[in-house]
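Given as structure tokens, the chain that follows is alone and in the form predicted alone.
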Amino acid sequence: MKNINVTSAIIYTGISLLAAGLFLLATSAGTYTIVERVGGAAWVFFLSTIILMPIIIPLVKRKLGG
């Protein structure tokens, strides 16, 4: 069970970090302040994590046969 939890956490955290990084990249061309960019990236990271948790955990559990 622990292996499933750790694997799931790595996957959804990685995807959320990627989404936050893409947000930072997308806002770098605009006239946004650093506070707006970092705050938005944090918001994207947290929301992505919340949305991905209930999706990724069952997929990993099914894949690893847990």
Second form
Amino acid sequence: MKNINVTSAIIYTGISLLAAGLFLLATSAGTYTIVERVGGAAWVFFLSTIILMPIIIPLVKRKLGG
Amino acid sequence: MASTMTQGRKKITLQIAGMTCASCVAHNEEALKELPGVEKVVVNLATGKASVEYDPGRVTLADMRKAVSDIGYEVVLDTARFKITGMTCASCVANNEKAIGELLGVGKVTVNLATETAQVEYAPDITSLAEIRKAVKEIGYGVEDVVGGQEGLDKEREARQKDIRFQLINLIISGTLGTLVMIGMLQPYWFFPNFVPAWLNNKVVLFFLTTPIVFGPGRQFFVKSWGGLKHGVTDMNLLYATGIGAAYFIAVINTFFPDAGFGGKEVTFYEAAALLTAFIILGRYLEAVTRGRTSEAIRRLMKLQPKRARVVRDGQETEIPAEEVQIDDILTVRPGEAIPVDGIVTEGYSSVDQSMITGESIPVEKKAGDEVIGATMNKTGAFKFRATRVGKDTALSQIIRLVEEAQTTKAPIQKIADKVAGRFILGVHALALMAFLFWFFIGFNLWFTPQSHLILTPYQLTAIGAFGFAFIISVTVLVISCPCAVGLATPSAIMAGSGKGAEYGILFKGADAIEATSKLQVVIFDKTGTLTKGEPSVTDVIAKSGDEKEVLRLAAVAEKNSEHPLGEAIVRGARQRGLEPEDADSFNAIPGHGVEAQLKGRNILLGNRKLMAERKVPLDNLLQEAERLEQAGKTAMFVAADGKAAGIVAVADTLKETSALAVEELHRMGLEVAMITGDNRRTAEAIASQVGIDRVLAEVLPENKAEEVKKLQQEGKTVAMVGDGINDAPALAQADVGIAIGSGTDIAKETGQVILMKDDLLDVVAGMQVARATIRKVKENLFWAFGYNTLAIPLGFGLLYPFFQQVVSPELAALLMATSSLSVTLNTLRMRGYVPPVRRRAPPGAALHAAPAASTAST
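Take the protein just shown as the form predicted alone and give its structure as the form predicted together with its partner chain.
To see the whole picture, the full complex is given below, headed by that same chain.
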């Protein structure tokens, strides 16, 4: 069970961080303030995590036979 | 059943019921082997067990169970029912069903939001009940035992009152503080500066007013959503927590770090966080108050249960608690008292009001030998009766159990709604992310103006930046899209509908029965005992010349000692007309012809044409009369005295008083009506024409009735079969909806998805009207629930912003969302006053008009 949680957390956090990173990258093209960039990236990370958690956890559970 | 692990594969032992021979073994092995993921199957006939090695990633217990049941056998599973607390929406239902359903030994799981119960079919050797309960707890919900009867009702009421009290306290806190926050935020606008002190608009003061709301009443949303999220499940609480948390976070940042670029001190949104919490809690509170009302029918039934009984033991009358009455106890009932248990009258005479159980409005007379139903009301006389069913076996207990079970089940329409709602939360978060990205990168630059307003608020979003603007819209989308109304739409209506049916003595065995009944196209009535009374009676008496009474008297004298059903009908008919037949001096039955009797020197003949021809009795114009009667499906018997024809007595099975009206009402509802009988076609058609039946299925042997139902189904029609729940069981089982009529008190034994307590065909009509009204209510509720989301989501997404420069605020979104839940619950509550149209025209049990019919043979 612990293995499943850790594996899942690594996957969804990784993808969410990637999404937040892409957001930051996209903002570099515009004239956004640092707060807008960081705040936006945090919100993207947060929503991505929420979206991914219920998808990733059962998938990992199934894969690892939990 | 047992399960073991072998290198990634699993081995399971299934108990299979219904195997009788070696070919059963082969069939089961073949069916299981065909499933992808099943590696090895060994079925043992002697033990009735199948050992299966399989890959759990590719095949589930439910798949195996289905494969076995598809070929006519059954995997034996245990059924457990327990209460799940803490569910608030359709996604909670989906989460619990998923968590339980994923367990290895679970075959089927149904979770009902309205009754807060789960019904699980499982293999206890593979997955224990404790593991099932643990799975529910792990995703953040509570588990309690289901307690039946009055105790269960009290417990349920206690829990609901606790919930109402909890939400009320939260509402008072969040409402009071929220109003202060709102006034504080509005202080600089309109007329507020005149009477609101400026310090109330201080952002630090607002921070101290809002923080207790977010971490007090709002805490429940954070705790519950985190509980689910860490196990990979999402529910409505997550939407609320995200919305409230985000609004509060921005407000705090803008209060203490106004230059951080989130819009500054003027864009704090404390009122959004505060009122969002207050409105969500208002919705929860109203839902808790109104949800309890949909289960009123059960509560009313439970209240009927008498508390005390007067029992005669050792010649002494003693008052004892009703639950202590034992079978074969003799009980006494006085006028005005409720009958404590089911039984048979042994002494005395009275009339009993059975309306509370059967829906029959007219009191029923009871004499020695008659059955009485527990919880019904004795009206006029006193009597004694012997208890035949007590405790959980009484008719009332069976009804309550059946209604409770029906309310736990799920209609097919609900399964779809739950599935959609279950996926919705993720969809909403994805939509919120899309909204944020769109308004951050595109929308803000294209359309934003500093004059922008939040709808129904006075202040402008002048100082807000791309992040703040996109963030408000994103949070609004989260809150406004909440599909909480969807979860309640179907189960609340099903609860109201099944309770309404019970009020009229119509019991639906499950939500699927209600849905199937609402879709019926053809209704087949069994003839004998269903459309007709099931026993012959005298319909016509014709005298050749002279007195009709004398004709009937002679016939009754001849038949007085007969045991033939037609003879008994004649004697009964004579007595009903005030004639007491004398004893014949001699009596002689002539097989296939009739009877001959002697009375005070007179020779009486009663029989068919053959008998009259043999005895050379001239019939003259009576022959024509007999033919007319026979064409109407009646049995005509000639009466002769001393070699001269006296007249005709016609006997037939008669239609029930309400048969013709029921058929007429079904036609009015657009249904095709058929009759099934073993009678010859001429007789069957004669009866059918009297009630307006569309299709006659005549000369059908009892064992072939199910086959006839199947033929109609093969024409693509949805068919109901109305008949005796025991004799017509195969046909009832074959039909899409089997309706068992006149079940009386032993409901549990009945076949069929719909059980009618009393012997009144108008209840078939009423049952269909209740089912249609219920499903109509379900559809209305789903329309309101999904309709709200369809309209609200684009609004929340900021679709109107480019045209009007106005954005829906998160608190307005919360108010709209609460209104949608409330509209669904209130719409369901309208069912409480529903009276089936057929019962509006005709009170339950009232004899509307007599419609005599006839028959010669019985089915």
